[in-house]
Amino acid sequence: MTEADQQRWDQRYAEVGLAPPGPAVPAVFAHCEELFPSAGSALEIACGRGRGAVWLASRGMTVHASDVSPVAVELARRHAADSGLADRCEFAVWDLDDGLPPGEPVHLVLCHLFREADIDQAMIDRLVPGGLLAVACLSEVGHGPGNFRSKPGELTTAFAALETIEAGEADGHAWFLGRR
């Protein structure tokens, strides 16, 4: 990612500042949360402000999380320290363009807003041989085209080696829950 786009990054989460008290599902997975792992290890990536990581501590998961954005870490470090959780809870600043962090297989990948296909293969990867992977983006479907927009049945071919439990697209977002 260019400096310029870290700044950027850098200056919304500046802006909307710390994230709402408490743990909190990914609006897109709510309906099946009781899906997620609450033992074991996760894989966050571009955590944001750390909500996803918190929800995942909440349910007795430890987390590792990474964003591109220092003062992204920074805030998610805050909340899961505010919710009680920062020894679940792991942050650090990564640009996805060097693929995934570094770090032993897990129990989920979570990646929630953010699309890079060139990182899917590496989430299967990183995944334990039954192991969940969470994936939401912005989609075409219901939207039209844009930046950052997955393509119509873009993550169910990308994520095609895995057993599908979940899968949708539509009003302008596109999810992805499957097994390994």
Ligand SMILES: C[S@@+](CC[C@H](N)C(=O)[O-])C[C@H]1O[C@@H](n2cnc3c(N)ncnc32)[C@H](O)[C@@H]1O
The other form holds:
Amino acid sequence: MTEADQQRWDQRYAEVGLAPPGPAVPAVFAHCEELFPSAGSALEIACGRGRGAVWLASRGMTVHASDVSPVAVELARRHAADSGLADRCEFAVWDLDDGLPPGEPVHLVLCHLFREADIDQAMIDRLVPGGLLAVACLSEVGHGPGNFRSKPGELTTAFAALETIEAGEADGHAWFLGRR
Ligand SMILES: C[S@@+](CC[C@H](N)C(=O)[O-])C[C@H]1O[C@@H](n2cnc3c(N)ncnc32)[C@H](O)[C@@H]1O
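Having seen the form predicted on its own, the form predicted together with this ligand:
Full complex below, order starting with the chain above.
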């Protein structure tokens, strides 16, 4: 990512500040929350203010999360601490243009509202056998074409190597939950 783009994210996060207190399941996965693990390790990429990481930690997972914006990462650390879950969350600054951050295989990879097809295979490879991949992004379905929006069927095609547990596209969003 260019320095200018990173600074734009920093500025945006500096303006919005901390996430609202407490864990919150990403809305797009609310209908299937019970399918997510309640133990084990998770990797969240492009974690923003840490809402997904804190939600996973509140379920009982140990979470490694990263984002390219140092401002977002600091907000995420504070959100985890304010939620009493700092001991289960570790945050780092990482640019996904360099691939996934290094690490051991995990029980869950979460990528929420970030789409970069170049790291699809790396996300699959990071899962332990039986591990879950959860991806959600903006979609052209129910919205129309736009930058950063997935094409119809893009996620199910990209992750066809996984067993699909739950997937859909509607109202400008696409989501995929699959098992390795
Ligand atoms: C729409 S936000 C989503 C944040 C978070 N996942 C959520 O759902 O609240 C997209 C995030 O991707 C991060 N991002 C954008 N490009 C990135 C890159 N190359 N590497 C890592 N993070 C990136 C931004 O800093 C931002 O936090």
